[in-house]
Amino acid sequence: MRILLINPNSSPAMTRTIADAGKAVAAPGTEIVGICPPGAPLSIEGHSDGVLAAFHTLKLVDESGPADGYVLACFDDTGVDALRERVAGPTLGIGEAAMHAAAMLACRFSILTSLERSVPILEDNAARYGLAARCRGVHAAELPVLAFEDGDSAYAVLRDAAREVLAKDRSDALVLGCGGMAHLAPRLAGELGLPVVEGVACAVKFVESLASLGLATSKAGGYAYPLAKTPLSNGEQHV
């Protein structure tokens, strides 16, 4: 089984961190291919970064050959719907995977992300996934995405913020709201004493499971392949 694990930003260091997290949980015989689009923003922090990253990610996937499944490793789930239109293999974003996993493990969960500007995006996603009632809050550690490449200094800030938001929300589990936090999850879980869910591992295992069951993205409706655009005689195009 071949899974493309796509970091939609262009940070090679973060891509290695994410790929390592995916490989650590992959089953024997599963090939995890960690890639990132060179033309994308160095980090994804807001709507415009997300749109640019999604564009470059789609181009990269088109050039990367077929795979049995796909994981998009930005917690905003950047480009997931667009990619589902273009491929048949199961396709998951780490945000959707982590939220559903947390809902299976705890009555209530909190999300701790990087910057405040990401909070509205994640709140909207939780509502879209039907999990707004289970998600008791989305909070920001106020650390830029690339800060998580420096594990020790970022960890202390993240740990202290996690304790605060869990107490405030009275939550039973913590969801890490950035792919770059993946390597910090085991250490946090040990200190906090409750489930700390990171989406890279969850998404890899979910995609593995769906693919092994022979399930694929439906092409009967909203995720049908994109329609071909045929030029008109006057040079315009049908859209």
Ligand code: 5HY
Contents of the next structure:
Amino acid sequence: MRILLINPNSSPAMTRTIADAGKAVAAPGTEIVGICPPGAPLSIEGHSDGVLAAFHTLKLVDESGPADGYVLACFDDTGVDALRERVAGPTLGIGEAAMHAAAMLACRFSILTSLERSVPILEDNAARYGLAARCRGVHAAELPVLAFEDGDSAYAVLRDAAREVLAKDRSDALVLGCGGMAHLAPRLAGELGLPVVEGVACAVKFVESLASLGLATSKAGGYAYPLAKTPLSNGEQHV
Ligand code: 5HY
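I have the form predicted on its own already, so could you send the form predicted in complex with the ligand?
Below, the chain from earlier opens the complete complex, with every other chain and molecule after it.
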């Protein structure tokens, strides 16, 4: 089985962190291909970065050959719906995967992401996934995404913020709200003594499971392949 593990930002270091997290949990016989779109923003912090990253990600997948499954490793689930239209294999964002996993493990969970500006995007996603009632809160560690590339300095800030958030929300699981935090999960779980859910690992296992069940994205409705555009015969432009 071949799974494309796509980091939608263009940071080579973060792409390596994400690929390592995916390869660490993949079953024997599953090939994890870690890639990122060169033209995308170096990190995704907010809506406009998200749209630009999604555009470059779709182009990259078009050029990357067939795969049995796809993981989009940006916690904002940037471009997941668009990619589901263009490919058949099960396609999952790490945000949706982590939130569903946390809801299977805890009564209430909290999400800890990078910057405040990402919070409304993740709150909207939790609601869209039907998990707003299970998500006690989305919080920011107020560290830029690229700060997580230097694990040590970011770790202490993240741990302290996590303790504060869990106490405030009275949650019983923590969800890491950035693909760049993937390598920090095991250590945090050890210190916090409760489930720390990391989306890259969850999404790779969910996609692997769906593909191994022979399941693929439905092409019968909203995720049907994009239609070919046929310009009007009289050459009139749509206004
Ligand atoms: C992510 N940004 O997972 C998101 C997290 C965020 O470049 N990878 C990014 O803060 O929105």
